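We begin with a single chain expressed as C-alpha cells, specifically the form predicted on its own.
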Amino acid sequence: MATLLIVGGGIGGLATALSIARRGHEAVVLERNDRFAELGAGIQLAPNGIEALDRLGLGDKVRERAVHIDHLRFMDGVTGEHVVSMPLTADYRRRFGNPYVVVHRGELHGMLLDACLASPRIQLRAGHGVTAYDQDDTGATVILATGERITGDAVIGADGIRSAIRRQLVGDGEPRISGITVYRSLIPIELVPDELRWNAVTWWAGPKCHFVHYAIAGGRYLNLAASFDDAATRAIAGTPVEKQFVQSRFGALGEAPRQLLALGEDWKAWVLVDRDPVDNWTDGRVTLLGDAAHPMLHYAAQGACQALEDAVVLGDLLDCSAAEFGRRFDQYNHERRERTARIQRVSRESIKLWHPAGTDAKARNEKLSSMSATQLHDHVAWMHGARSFGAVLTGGASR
C-alpha cells in the first residue's frame, strides 16, 4: 500500500482519491481552503460522466437526484425560432449506455466529499495550500504556503487552472482570457412562465452573444448562463453584476431569452480563460489531472466529466506497487492526452456555432435544421459514447 498525496480537493481531486482508495492505496488530499466545498451552479453530465461515476460507485446516487434530460435544444435568440433538437431519450440512452443528466456542483462535490469521508483510506486535510513540489527516487514531497513538508510516494495535481503544480512542471504561464464574460444566476422554477419550462438543456444564439438554462437542484431551480463576447482582457471570478447591466448586454435577443434574464437576481460574473493544450503533464511521480492538466471552456460541457475520467483511468493504472508510479503516470498521460486535447479544441472552436449574426446565423441554423437526431448522435458520439476513455480514434469513439 502506498500513500498518494492529492492537491486540490474539488471534484477531481475527491474523484481521484475515491479511485485510488479503491485499488488498496491511501490518498491524503489537501485543499488549501478552510474547508471542503464547492462553488457555482449548474453542472451537465454526459453518458461518459455517469459511466465514470459508476465506475468510483456513485453512479446510481447521481442518476437518483439529477434531472434526467430529455433534448439539447438549439434556438435562434434573435428569432426565436427552434433550429433543432437532440433528443436524449430512448435511442440516445440505448446508444449510449446512460442519461444525460445536469446536477447542481455542489450537490455532486457533496456526493463525492460524503464517499471519501466514509473510506478508512483517504484523509481530508483543509487549509493546506500547496506551493510547490520535489521528488527523489523514493518518493514525492508538498510545499506548503507555511513551508511545511508532507512526503508521499506520489503527487496528484489537481489543483485547477491555476495549479501551483502545473506552475513548476510545465511553466506555461497564467491561463489565455478568451474574451467572453459569462454571467451566472440561479431562479426559483415557479418563477419561470410554463411555456418556457422545457426539460432541456436549451441555448439561445444570439450575435457575440448566447444564453444557456436547465432545472437543477431536481427541477426546483433553473440554471442562468448567459455568455457575451466583450473582448475582455482581465480575468474576474464570481465578481457580482448589477441586474440591469446584464440585461443591457443582452438586447439583441429575442422576448422569450430576454424574459428569462429579466428574472435573474444576484447576478455573477466570470471571464471565462482555458489554455493550449500540451503534450505532457508528468514528472516522475508527480501528474496533474482535470482543470489542471487539461483545463478547457465549458462550452461542450466535459470539465467535469473529463475530471471524472482522468481520475479512473488513474485509478486503474495504480493497480500497482510505488515502485512503477512514475511508468505509470507516464501511461496514464499518453493515453488521455489526445482525447483531452481534443475535447479543449472543440470547445474553443464552439464560438463559431453559438455567435454568428446575418447571413452567417441563417446559414448556421439552416445546416443543423437539416440534421437527423442520428446524425447528431453521430456527432457527439467520440465524446458521449466513451468507456475506457483512452486515446480517440479519428472519427469515432475512444476506446
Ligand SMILES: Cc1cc2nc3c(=O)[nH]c(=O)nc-3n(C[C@H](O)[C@H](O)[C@H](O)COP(=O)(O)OP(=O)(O)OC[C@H]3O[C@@H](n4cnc5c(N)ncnc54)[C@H](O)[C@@H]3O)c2cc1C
Second form
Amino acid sequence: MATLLIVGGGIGGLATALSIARRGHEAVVLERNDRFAELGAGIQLAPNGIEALDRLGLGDKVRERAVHIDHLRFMDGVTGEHVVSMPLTADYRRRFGNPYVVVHRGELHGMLLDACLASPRIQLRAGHGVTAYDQDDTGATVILATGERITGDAVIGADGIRSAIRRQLVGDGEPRISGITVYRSLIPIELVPDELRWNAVTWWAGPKCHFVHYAIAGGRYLNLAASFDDAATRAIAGTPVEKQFVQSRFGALGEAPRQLLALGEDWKAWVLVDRDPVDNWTDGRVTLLGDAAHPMLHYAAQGACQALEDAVVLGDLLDCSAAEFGRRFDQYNHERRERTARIQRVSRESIKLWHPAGTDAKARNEKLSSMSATQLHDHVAWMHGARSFGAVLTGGASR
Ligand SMILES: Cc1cc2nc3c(=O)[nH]c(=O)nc-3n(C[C@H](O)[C@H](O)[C@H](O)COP(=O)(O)OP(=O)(O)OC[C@H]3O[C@@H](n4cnc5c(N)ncnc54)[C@H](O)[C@@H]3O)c2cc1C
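Right, and the form predicted in complex with this ligand of this protein, after the form predicted on its own?
Every chain and every other molecule in the complex is listed next, the one we just looked at coming first.
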C-alpha cells in the first residue's frame, strides 16, 4: 500500500481519492480553502461522466438526485425559431448506456465528499495550500504555503486551471483569456412561464452571444448562463453584476430569451479562461488531473466529466506498487491526452457555431435543422458514448 498526495479537493481531486482508495492505496487530499466545498450552480453530466461515477460507486445516487434531460434544444435567439433538438430519450440512453443529466454542483461535490469521508483510506486536510513539489527516487513531497513539507509516494495535482503543480511542471504561465464573459443566475421554476418550461438544456444563439438554461435541484430552479463576446482582457470569477447591466448585454436577443433573463437576480460574472493542450503533464512521480491538466471552456459541458474520467483511468492503472507509479503516470498521460485535447479544441470551436449573425446564422440554422436524430447522436458519440475513456476510443470516431 502506498500514499498518494492529491493537491486540490474539487470534483477531480475527490474522485481521484476514491479511485485510488479502491485500489488499496492511501490518499491525502490537500485543499487550499478552509473547507471542502464547491461554488456555482448547475453542471451537466453526459453518459460518459455518469459511467465514470458508476465506476466510483456513485452512479445510482447521481441518477436518483439529478434532473434527467429529454433534449438539447437549439433556438435562434434573435428570431425565436426552433432550429433543432437532439433527443436524449430512449435511443440516446440505449446507445450511450446512460441518461444525460444535470445536477447541482454542490450536490455532486457533496456526494464525492461523503464517499471520501466514509473511506478509512482517505484523509482530507483543508487549509493546506500547496506552492511547489519536490521528488527523489523514493518519493514525492509537497511544500505548503506555510513552508511545511509533506512526503508521500507520489503527487497528483488536481488544483484547477491555476494549478501550482502545473506552474512548476509545465510552466506555461497564466491561462488564456477567451474574451468572453458568462453571467450566471438561478431563478425559482415557478417564475418561468409555462410555455418556456422544457425538460431540455436550451441554447438561444445570437450575434456575439448565446444564452443557455436548464432546470436543476430536482427541477426547483432554472439555471441561467448567458455568454457575451465582449473582448474582456482581465480574468474575473464570480463577480457580482447589476441585473440591468446583464440585460443591456443581451438586447439583441428576441422576446422569449429576454423575458427569462429579466427574471434573473443576483447575477455573477466570470471571464472565461482556458489553455492550449499540452502533450506532457507528468514528471516522474508527479502528474496532473482535471482542469490542472487540460482546462477547457465549458461549452462542451465536459470539464468535470473529463476530470471524472481521468480519476477512473488513473485509479485503474495504479493497481501496482509505488515503484511502478512513474511508469503508470506516463501511461495515464498518454492514454488521456488525445481525447482531452480534442475536447479542449471542440469547446473553443463551438463558439463559431453559436455566435454568428445574419446570413451566417441563417446558413447555420439550415445546416443544423437538416440533421436527423441519428446524425446528431453520431456527432457526439465519441464524446458522450465513451466507456474506456482512453485515446483508443477517439481515433476513428465520428465528429
Ligand atoms: C461556467 C462553467 C460551467 C461549467 N459547466 C460544466 C458542465 O456542465 N459539465 C462539466 O462536465 N463541466 C463543466 N464545467 C467545468 C468544470 O466545472 C470543471 O472542469 C471542473 O470543476 C474541474 O474540476 P477540478 O477538480 O479539476 O478543478 P477545480 O474544480 O478547479 O478544483 C480545484 C481545487 O483545488 C483547490 N486548489 C487550487 N489551488 C490549490 C493549491 N495551490 N493548493 C491546494 N488546493 C488548491 C481549489 O480550491 C479547488 O478546490 C463548467 C465550468 C464553468 C466555468
